[in-house]
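For reference, the chain that follows is the form predicted on its own, supplied as structure tokens.
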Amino acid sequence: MATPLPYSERIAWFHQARFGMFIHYGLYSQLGRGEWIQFQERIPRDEYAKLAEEFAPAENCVDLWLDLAVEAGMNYAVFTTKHHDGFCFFDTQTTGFKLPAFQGGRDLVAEFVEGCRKRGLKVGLYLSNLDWRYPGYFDLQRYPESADACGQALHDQTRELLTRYGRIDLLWYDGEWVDMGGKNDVEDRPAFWRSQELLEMIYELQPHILVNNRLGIDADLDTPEQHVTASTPGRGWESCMTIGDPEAWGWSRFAPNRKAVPDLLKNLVVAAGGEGNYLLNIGPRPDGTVDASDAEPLRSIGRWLETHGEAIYGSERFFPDYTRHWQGGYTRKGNMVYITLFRYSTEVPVPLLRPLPVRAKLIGSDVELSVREGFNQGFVIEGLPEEPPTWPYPVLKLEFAEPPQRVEEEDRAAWIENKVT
């Protein structure tokens, strides 16, 4: 059995990191209504395969992402090497629906390794498990050899992957699902793909990678789908989200409904908290270009991350009450707590958390702030300019003797009339 090296040195990487790129690029891109069209609007294979004749990634396009990602202060990006509609972006043996087939030999896998490498960025594959080409994938009864299949392509590709293009460090896996809910939905999907089997391969290949959860498979990462939720202490997670609609990934002609940048850098701050990661998705139109509605927003989170990026990389685990503290978001490194303030005040008070500050300031700032105690074994953080000094949020670094500890509440009704002692 192949085993994987040490979880702490795989994930280490992963822990300082915090912010990644998700890049959802294919076909669908030309139509503009998501990644999901061919099968939402029940498109036939052969009319499909039709947008590969004239899709033209422009030459720099895997440079227009990564450039960016760069910009935005992410330190990994995710491509799709293959979604649902089985359209690949690599040179494999398992099909001729791929791009090399049509570019020249043109693959943008390999590019997009290169172009990471370059950058000093951390490299992700994502693969989709299911292949909509397949008919045994949606009625596995009636078509049992094409349902074989299309498990097997999926051990195929993953071992073109890794084998192919030097050290990955991220293999992303999406659609565990069998029959998508239909009427022959299969229930032990691990199974159906020959999950182990196929984790097993993957750690003798790159005994150093990680992989996510989405093989019906635990694996090494939590993968939660438009929303921040910690997985449990120990455990690396991943929140992936859309700056757009939720249910559209690749690229969207008309999509106005988008996340504003303060919302955007609450997730991050939030995932950091949590010891997680932000996984933020572009979705490039039909050229491969990156639209302003992605890059701007990019970009003003990278300008924030170059002055309080401190206070995200390498966040260590605080206590589950402070992530979604009232005024903002705490984050931890050591003996350091960096408080991002949500909501500005000219000063902060911070309860149960002991001992007082030795030091506390703003990010940026060189004007020392004062500490005093506050009710119920808290203190409060005083002197803070009457305007914020940076938009959308300040960060309060607090400086520490030893580790901070929560205080724990014996009765939690003392507070009322002040009997915590």
Given for the second form:
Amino acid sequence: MATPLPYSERIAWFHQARFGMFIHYGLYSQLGRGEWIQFQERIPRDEYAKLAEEFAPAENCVDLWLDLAVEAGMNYAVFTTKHHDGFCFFDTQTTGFKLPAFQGGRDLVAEFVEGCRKRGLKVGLYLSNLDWRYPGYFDLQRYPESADACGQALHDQTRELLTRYGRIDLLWYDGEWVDMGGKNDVEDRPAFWRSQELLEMIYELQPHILVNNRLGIDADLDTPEQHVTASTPGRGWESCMTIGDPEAWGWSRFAPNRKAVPDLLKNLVVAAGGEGNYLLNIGPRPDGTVDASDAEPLRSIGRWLETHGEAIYGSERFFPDYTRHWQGGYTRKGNMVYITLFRYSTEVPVPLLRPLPVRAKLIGSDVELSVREGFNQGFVIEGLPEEPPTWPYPVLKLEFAEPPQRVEEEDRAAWIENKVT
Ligand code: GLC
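What would the structure be for the form predicted in complex with alpha-D-glucopyranose, rather than the form predicted on its own?
After this comes the whole thing, all chains and molecules, with the earlier chain placed first.
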């Protein structure tokens, strides 16, 4: 049995990173109705394959994505090397349905890996388990050989990705449902994908790697999708999300349902407060360029992180029930607590926390703020400027002489009568 490196070592970079870029790009991008289009519209295989002939990713598309990731303050990127349609961006031996067969040997995975390394970004590869080109995937009783071949392709492609491109930091599976989710298939998944065997091969090839939980087994990371929900302490997790409509990760030409920057940023802060990451998606245009509707929000977040990044990168879990936010999102690093103020006022009460901080400032300002006792073992930071000094969220930085502890309330009604200070 292959043993990976200890979890704490493998996950260290992930906890530093906190913010990553998801990239959904494929043949489907040309049709502009999301990455599920082939299945949703039941486009026959040969018909869909014609899209490969017209597909022409811009020469510099990978640079555009990754430069944007850097500008956004992201520390890693995850690229769809093969999505559910089965089209591979790498020079696989498993199929001729691959970019190198159409674009004179162009291997976008190689470009992506190299581009990440050049910029100091960690490398994440997304590989869809399921592949709609296999009838056996939809009905394994009727087409058992095809079902086996579908599982085998996943093993072979994994091996290719992990042996040809050097060090890969994160392997991102997706689409573990069997029989296209037609029945309650949860128990069938590990057998269909031969997941344990696959995981052992992965750890054997790259013992430092992190693998997400979409092989039907837990592996290393949880992946809440389109919501930010922390896993139990000690378990790595990453919330993946679209900026636009949750039903489409691939390019949609017109989709006005976009999250605003304060919403996106709040998600990042909340994830960081629970010791988790935020993997935010872009869906490049048909030619691989990035639309302003994806690029601009990311740039705004990047500008905020330039000043306030210390509240996010390397954050530790504040408290297990960290998701309860009062005026802001709490993150922590040792004796330092950061409160990202989602709602601003000139004073910020911090309930039930001890001891009092020895220093309180707003990030980006040298002015020391004063701290006074609040009700019932809380304290209040006061004297913040009338108007929020930064957009969208100013961040309070509180320094403690020792790691602060939450005050446990033995009698949860006592505060009504006792002004204990
Ligand atoms: C879903 C979708 C898929 C998308 C993924 C991202 O599982 O099937 O299209 O790639 O979410 O997490």
